[in-house]
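A lone chain, given as structure tokens: the form predicted alone.
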Amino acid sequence: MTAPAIPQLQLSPTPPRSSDILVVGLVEAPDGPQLVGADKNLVAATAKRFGRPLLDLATELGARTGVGQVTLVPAAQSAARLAVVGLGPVERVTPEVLRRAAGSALRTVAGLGLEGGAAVTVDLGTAEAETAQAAAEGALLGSYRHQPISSEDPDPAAVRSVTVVADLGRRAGELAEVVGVVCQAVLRARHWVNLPPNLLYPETFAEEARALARGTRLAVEVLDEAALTKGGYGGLLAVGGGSARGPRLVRLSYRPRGATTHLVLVGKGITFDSGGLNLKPGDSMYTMKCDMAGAAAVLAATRAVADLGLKVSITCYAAMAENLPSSSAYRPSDVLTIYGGTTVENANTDAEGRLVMADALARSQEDEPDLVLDVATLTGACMVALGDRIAGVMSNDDEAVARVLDAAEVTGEEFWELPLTDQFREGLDSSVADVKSSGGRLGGAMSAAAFLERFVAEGTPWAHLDIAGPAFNSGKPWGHVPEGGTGAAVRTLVQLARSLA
């Protein structure tokens, strides 16, 4: 089961002597649209070889402003093909019109399915570090194609290089480094949400933890189903009691020297989920392989952290399982013992995923954390809120929401604060358990977080990220985003990290 690799990438002051396919961009000025990365003897040529200016053809064979649209051109040098992709207008080029362009343009490329795989050139007039790096993960993110399981032999890869004209000097090398660590983290994480359920549930998914660690500097611990019953990991057990393939709670902890602040992650694995005996529809449940993309995304994450060798602790946990019905599931009315003794009133077996991170988050405490994040598939309700594009904050500390949405701004990802007040808490109340799992109809993401929140200390800054939205694209793709897993949240973790170090 093993992720896809990124393609080879390097940032260069010139472009390569030739490449497969030279990507450039199309904006909108003042006074019509011009074309960026072309540079005058690619102009010329193109204008000796086709008896008109390279605008012009470009424009006769369709190309057009608008962000991310993609239109191929025969080329005079340098490049097989040209593939001049919209960057808008040109006043609003940021990093993310970047990243997303750069994105559409390689997608289409891997479309090509050129033999050998493509060596392809970005040249999107990126000057400068940050907009560099954005048209490079851009185009990383974009090359992404979920291999499907199948008795022929895999395809190979679409594309095998990506060079970024940029001209950055000694920092090329560093940059590119860091974009292909977090690519790869992004990628890996897409590849374990797009599994499907047979192949990954939650024994299987703590051996793909225990690989990730494998040879690097991260220590990792599993606990399978006697530890987590000697333990005393009543969400665990309640939810994956349902299902012959029993929980696991993984434990990845990362101790670099140096390092003064400890982040903890939590992500919820629930491997694939039913709805349990409040049974899902049955069209609901079909994309339910993606309800594990927050312990995806803090196990990736983790991991790219440790490759950067980043100067910050990080203990992270992912909490596995799966939700099914049977004789021996779990049922509304319950009351259940989470990881050390708080009981809880089980409302509805299908909101299982707060259950699994509250065992996580109580035994988190123990660690001591300067920071705690949570990641979660967690509520519908996050989503029509929101949207399916952007992923909600709820908090008990505004530094953190503010680290977050700091992170998440430098990175191009898209998080929306929600209110976390005293009416989410007290609907939380029971009169047969210290509190209830769910609240009422109203505010379904505030009652959830208010729920995880009484598994936090008192005094920790502590901040949930719902990724129920983002984290999987049933739609069509769309910039560097992929239909299917997305690897949502992975690349503000890593830059939420990096700002701590």
Ligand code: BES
Second form
Amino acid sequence: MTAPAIPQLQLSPTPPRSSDILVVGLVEAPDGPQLVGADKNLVAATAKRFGRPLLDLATELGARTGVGQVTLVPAAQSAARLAVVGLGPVERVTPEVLRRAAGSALRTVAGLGLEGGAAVTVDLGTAEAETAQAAAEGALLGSYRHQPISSEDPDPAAVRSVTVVADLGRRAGELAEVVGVVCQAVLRARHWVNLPPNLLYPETFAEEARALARGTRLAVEVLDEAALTKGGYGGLLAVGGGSARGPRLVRLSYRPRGATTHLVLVGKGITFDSGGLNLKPGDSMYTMKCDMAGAAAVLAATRAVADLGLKVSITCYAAMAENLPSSSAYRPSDVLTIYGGTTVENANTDAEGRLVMADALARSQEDEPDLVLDVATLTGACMVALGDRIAGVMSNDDEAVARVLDAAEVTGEEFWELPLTDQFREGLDSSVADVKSSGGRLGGAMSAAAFLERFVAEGTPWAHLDIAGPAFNSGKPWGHVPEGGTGAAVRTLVQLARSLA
Ligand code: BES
Ligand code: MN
Ligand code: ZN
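We have the form predicted alone; now please give the form predicted together with the ligand.
Now the full complex is given, and it begins with the chain already shown.
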């Protein structure tokens, strides 16, 4: 079940002599639309061949300045075709605009299915490292297409290579490497999320994690059902108990020489969430193969950090289980014992994520982290609050929140802080156990966070990222974001690790 390969990436001060497609920009300037990135020679050659200025030709063919609007235009000289992509108003061309525009352009190009894969040049007038990096990321992320599971031969790569035109001198090579590693990690997370739950279940997902670590500086440990029973992981065992395919806890560790900070990452890996005995209605169950996106994100990000050789220690936990109803399923009102001994009154079997996360969080405290981040498609309530493009952040520490928001700002991923106040902590009081797993309908995202907080050691900075919205795109593709698995949080996690290294 191999992840798709990313196109070859280069950052070069001049465009290559020829390419299949040249991506240029179209901005809205005070006196009308203006091309960005089309060099003099190209403009002249195109004018000669088509008898009018390139801008006129593009406009006649319907080119628009709206961010991410793509128009294919015949060209001359260095490229067979141009993809003219809108960049919006000229004064508002931010790195994220470039990322989305490059993503839309490459999505269009990938959809052309050029024989042998397209060689694409992206010239969006990016003169600085920050903007060039954004365009490169957008291009690589936009080139991804999900490989259907089929009796037919797999589709060949739709995009063979990407050259981003930017004069970055000696930094070009390093930047291309970083972008390549990070985008590969995003594609890997998307791929795992898109795999159907009959193929990706705890055992096979754990095998994927083993394969991920092979040949790298990551050490991997997989706890199977027997080991989980022995260790007292009552959350994973309860949630996974309804499925014939038992739970797993995966632990990756990365210990580079010279690291002074230890980051723990914990991801929710519910390979399918039917809701259990509190069964979900069919429509909301359909996309629940995405419920392992948190685990996918932390695993992929950890591998990227190791590939980049960052000087920050990471211990990564992926808590994997399948939530199904059966005669061996756990029940509403069951009392479970989480790793370490805390007892939990189970309010609802569809609140399964927090139980497997509790085991992993409790265990992770033995690693004595400086910072704990957990990533989970935890609550529908977070989507009701923030929509499906913004993730929620809840934390016991303002500095941890600032770190997450700062990293997110760099990557263009959207996170928004939600308040973790005492009301939500008190709402979890139970008369039959130490704590109840849910505090009712109101404030569901914060109530879930308040539950998780109990399994983090007092005084240890921790932030919870609820990615229920952005992890999976059930709508149309947009910018660099495809339909289905998105790889949400991967780039922010890697960026945050870079800020600690
Ligand atoms: N996996 C879901 C949350 C979810 C919903 C993720 C939609 C992505 C899209 C989670 O396990 C869940 O079912 N949460 C319940 C909690 C409730 C029973 C306390 C919810 O949000 O309704
Ligand atoms: Mn659920
Ligand atoms: Zn779930």
